[in-house]
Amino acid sequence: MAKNRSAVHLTIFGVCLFLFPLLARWISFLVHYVDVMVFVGIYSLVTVGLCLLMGYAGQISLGHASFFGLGAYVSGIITARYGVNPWFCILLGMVVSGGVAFIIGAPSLRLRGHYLAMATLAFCIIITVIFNESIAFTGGPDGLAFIPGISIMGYALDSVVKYYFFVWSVVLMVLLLCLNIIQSRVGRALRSIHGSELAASAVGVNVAKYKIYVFVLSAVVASVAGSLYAHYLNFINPASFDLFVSIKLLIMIILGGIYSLWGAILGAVLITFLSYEWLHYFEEAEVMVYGAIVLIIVIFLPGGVVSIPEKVRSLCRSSKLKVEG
C-alpha cells in the first residue's frame, strides 16, 4: 500500500515538473523561475540524502556542503584544467566523496553520541580552507571558471530548460531510490537505529554498518549535486560550499520536515526561492531571518511545513468531536 501511494505521489510530482517549463513559455513572469527551479533540483538532491541520514537514521551532519563542494571541485578542476569527459569526472567525484565519507564516518559512527556532527563540522572548516588556499588547482577565493557544460551522446544541455529536465530527472531517480530504501529492510533498520541504537542492536541490526552505509550514500548524492552545480554555472568558488551553506541545507530539511523525503524537497523549494528572490534585500540581516525561521519551526511546527495538512486534519477532528459532544 505504501509503495503504491509513493508511486502515485511520484507520478503526480513528475507530471507537475514536466508541465512547469511548458507553462512558463505561456506565462511570461514564470520564465525566470525555471532557472531558480534548476537550483531547487540541485539542492533537493543534497537535502534528500541529508534527510535519509538525519531524519531516518538520526545522525547529524554539519558538513554536507563539503561533499557538495568536493563533487563540484573534482568535476570542475579535471574538466576545466585537463579536458577530461564530464561524465567520468562526475563518477570520480562520487568515488572521492564516498571514500572521504567512509574515512570520516567509520571511526566516528562507531561511537555513541554526536561525534559525527563534530567530525563533519571540522571537515567542513578544513575543506573550506583547502578550497581557498589551493589556488593553483581551485583558483582560491576568486573561484574556478571555464568549467564545460554536459552533453548526452552529443546532445548539449546548453539551455536552462534542457538542464532543468536533466536535473529533475536525476532528482526523480534519486527520490525513487530513497523511497525504495525507506520502505525496505534497510529503511526499517535505519528507523530502529534512530529510535534506539541499543534496541536495534538487541534485535540483530548491525548499527555501525547501516550508519556508515547511509552516511556514504548521502555524501555520494551530495557529490552528484555538486557536479551538476559546477557544470550548470561553469564557475564555482569556495563561498558556495562553506559552513553557512551546510547550515542552510539543515534549515531546508528542518523547514520542510526532517522526517519526510517530500519535506526535504519542499524545504529546498522554500529556502532556495527565499534566498534567490527575496532574502538578498536583507543583506547582512539575512542570517537573522534564517535563525527566525528555524526558531519558529522548531517551536510551533517541529514536523516542518509538510506536517501542516495532518495538523489541520487533527484540528478538524477535534472540533468535530467537541461539536458532537
Given for the second form:
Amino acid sequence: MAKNRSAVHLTIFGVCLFLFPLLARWISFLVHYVDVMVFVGIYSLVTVGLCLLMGYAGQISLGHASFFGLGAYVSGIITARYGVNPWFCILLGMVVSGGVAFIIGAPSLRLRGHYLAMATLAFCIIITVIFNESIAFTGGPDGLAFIPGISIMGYALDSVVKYYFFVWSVVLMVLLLCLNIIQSRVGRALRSIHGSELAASAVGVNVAKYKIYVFVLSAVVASVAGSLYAHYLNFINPASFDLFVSIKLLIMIILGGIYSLWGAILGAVLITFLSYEWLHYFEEAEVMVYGAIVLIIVIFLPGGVVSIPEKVRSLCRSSKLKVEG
Amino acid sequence: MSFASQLLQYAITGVTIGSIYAMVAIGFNIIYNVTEAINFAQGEFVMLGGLVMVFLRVAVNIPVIFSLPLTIMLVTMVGILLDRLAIKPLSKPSVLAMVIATIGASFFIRGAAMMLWGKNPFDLPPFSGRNPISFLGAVVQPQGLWVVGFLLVVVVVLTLFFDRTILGKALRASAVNPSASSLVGINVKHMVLVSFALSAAIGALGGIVITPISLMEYDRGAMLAVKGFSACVLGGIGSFPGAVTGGLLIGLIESLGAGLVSSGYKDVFALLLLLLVLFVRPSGLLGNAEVSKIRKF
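Okay, that is the form predicted on its own; can I get the form predicted in complex with its partner chain now?
The complete assembly is shown below, putting the previous chain first.
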C-alpha cells in the first residue's frame, strides 16, 4: 500500500520534472529557472541523504558541505589538472568521501546523542582551512577553474537543459533508492534508533552499525552532488563548501520537514530559490532571515512545510468534532 | 629574541586567548548542566559583549567602570530573550530540537549584529593603556592581565555561587534530576532561564575583555564557540575546573601551533585535538566516564 503510493508520487514527480523544461521553451520567463532547478537538483541530492541521517536516524551532521566539497574537489582537481575521465573521478570522490565519513563517523557515532554535530562541525572547519591553504592543489581562496564538462558515451551534456535532465535523473534514482531503504528493514531499524537507542538495541538492532551505514551513505550521495556541481559550474572555490553551506543544508531539511524525503526536496527548492533569486532584494539580511526561518519552523511547525496539509486536516477534524459534540 | 623567550611569548598569548575559551566553555557547561543541550549561540554572547561594549565605550563614551556592567546587563537580557523566545516555546524540548533552535538563534543574532555594526572589525581602548610590560625577554599586554584576572574572578564567584547560595544549589539540583527538583519545589523552567542569563553574562564579559587585544567583528562567534566547545570536551563536559584547564590547553596549543608550525592552519590544531579527544576519551581529561554514560548528550 505504502509502496504503491510512493511509486505513484515518484511517477507524478518525474513527469512534472520532465515537463518543466519543455514548458520553459514556450514560456520565456521560465527559461532562467531551468538553471536554478539544476542547482536545486544538486542540493536535493545532499538533503535527501541528510534527511535519512537526521530525520530517520536522529543524528545531526554539520559537515555535509565538506563531503559535498570533497566530491567537487576530487572531481575538479583530477579532471582539470590530470585530464582523467570525469566518471572515474565521480567514483573516486565517492570512495574518498565514504572513507572519510567512516573515519569521522565510526568513533563519534558510537557515542550517544549529538557528539556527531560537534565532531562534524570541527571536521567542516578543518576541511575548509585545507581547501584554502593547500593552494598548490586546490587553487586556494581564488578557486579552481577550467573543470571540464561531462559527457555520456560521447554525447556531451553541454546545455543547461541537457544537464537538467541528467541531474534530475540522478536525483530520481537516489530518491528511489532512499524510499526503498526507509520502507525496508533498515528503514525501520533507523526509525527505532531515532525513537530510543536503548530500546532499539534491546530488540536486536545493531545501533552503531546502522548509524555508520546511513552516515557513510549520505556522505557518498553528497559527494556525487559535489562532482555534479563541479562539472556543471566548471569552477569551484572553498566558500561554496564552508560551514555556512552546511548550515544552509540543515535549514533546507528543517524547513521542508526532517521526517520526510519529500520534505528534503521541498526544502532544497525553497532555500535555493530564496538564496539564488529572492534574497537579492535584501541581501544584507540573508543570515537573519535564515535564523528566523529555523526558529519559526522548530517552534511552530516541527514537521516542516510538508506537514502543513496534515496539520490543516487535523485542525478541521477537531473543529468538526467540537461542532458535533 | 632567543628561542626560550619566543616560546614564553607564545605561552603568554596562549594563556590570554585560552582564558577566553575557558569563559566560553564555562558558559557551555552552565547551560549543559541544566538542560543537557549545547547552546550553539554561546559564541554570539561573546561577540555581542565585545560590540556592545565598543558602542557604549567608544560611540557613547561611557567610562569602563559603568559601561562594563551595563554591557553585561544588556547581553544578559539577550540571553533571557533567547530562552523566552527560542527555548521555552519548544513544544517538544528534545536535545535535537534545542540544538536546532540555538543554531537558528545564533544565525539570527549574527545577522542582526551585521545589520547594526556592519562587517568591519572594531577596536576598543584597553582598560589600562597599551604600554607592554617586559617579562623575562617576552612582553605582556596589560590587557592580558585583565583577561586572566577576570577569569579568576569568574571562577571564584561561580564556585561560591554554586556552593553557597540557594539559587546555585537549586541550579545544581535541577541539573542532577529535573523531576525530583520540581517535586521539592524548584521551578526547573525558571532554572533554565537563569542558566541562559548566567552564561550570557559570562560570555559578554569574555567579549569585553578580549576586544582590546584581538578586535571584534560580527562573525567571530562561531569560531569562539567551536574553540570553547573543544575546551569543554577536552576538560570533560559539565566540569568547571575542566573548562578552565581545557580552555588554557586549547589556547596554548593554538598559539604554539601558529607560532611554530603554520599560522594558516592556526584553527586546525584545536579542532584536531577536539576530534582526537572525542574519539579516544570522550569523557574528557577531568570528566568522569561513568557519569558521562548516563547523560543524554
